[in-house]
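Taking the form predicted on its own, here's one chain by itself in structure tokens.
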Amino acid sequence: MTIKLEKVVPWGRNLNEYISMFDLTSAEKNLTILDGPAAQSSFNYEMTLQGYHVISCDPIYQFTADEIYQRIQAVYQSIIEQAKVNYDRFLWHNFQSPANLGEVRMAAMEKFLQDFPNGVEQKRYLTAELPNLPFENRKFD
């Protein structure tokens, strides 16, 4: 598994976005969940705070929190500028503006970065990628 950090475009999502994207029910939150590729989302962090069990996998987890943070800083403004330039190509139902989108994404990534070192230690964040994951069959619900 070899990825180059300079090729990664970090863009994290939060728990509410996961609930919306996957129509995640309260009952399903109680299941053992595999999130992958998880990227720099705050889903694992937010679910763990609420007492749920999530394992997140992504090849970017081979890098340190500081390295990931540096990459976020390197590309963040460019992504927001691209959203502004392409404003009319997006549906703005969930975000008021490119600036608001950036604020939500950055908040998710900051929560991820805060949690990442502890999550790695607790084996909630694992360096892995599809299709070859290091789990037994039926480990997740």
Ligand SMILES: C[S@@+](CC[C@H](N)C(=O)[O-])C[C@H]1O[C@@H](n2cnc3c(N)ncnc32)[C@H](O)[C@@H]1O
Given for the second form:
Amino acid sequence: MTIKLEKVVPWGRNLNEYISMFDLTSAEKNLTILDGPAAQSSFNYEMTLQGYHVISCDPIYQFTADEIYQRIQAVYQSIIEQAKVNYDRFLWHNFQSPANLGEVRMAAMEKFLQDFPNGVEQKRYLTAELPNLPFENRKFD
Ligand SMILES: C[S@@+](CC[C@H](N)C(=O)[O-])C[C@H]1O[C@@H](n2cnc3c(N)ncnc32)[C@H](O)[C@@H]1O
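Any chance you could show the form predicted in complex with the named molecule after that form predicted on its own?
Below, the chain from earlier opens the complete complex, with every other chain and molecule after it.
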């Protein structure tokens, strides 16, 4: 794996954002889903809680939850500052402000960090890097 943690800008969306982003239907949530690169999304955690089946992959999963947390802390404020500086270049339909965006993203990342050690043991979070993923053909729906 070639990824360097100091080059990664951690960010993570939640289940509702995934549903909107991919137009996921209730029926599709029942399928076996591969999320990649999943980064610090809480999609796997929230779906698993509801009894669904998601495997997440990302090269950043070679690091520990604490290392990923430290990296989030290192860059979080500057991401929010960038959102403020570039305020007019974003559509603010889903978030009230850069601060609100940060709160929603941080809540998702905190869920991910809480779930990550268990999820690694359960093989729901796999260290894997495109273009070669360690899955047989058609393993996912
Ligand atoms: C924008 S984030 C993904 C966000 C996530 N899907 C979400 O919506 O919350 C990008 C991720 O791509 C990962 N990445 C970088 N190079 C990659 C590669 N060659 N294969 C797979 N993932 C890679 C990074 O580690 C990073 O976590």
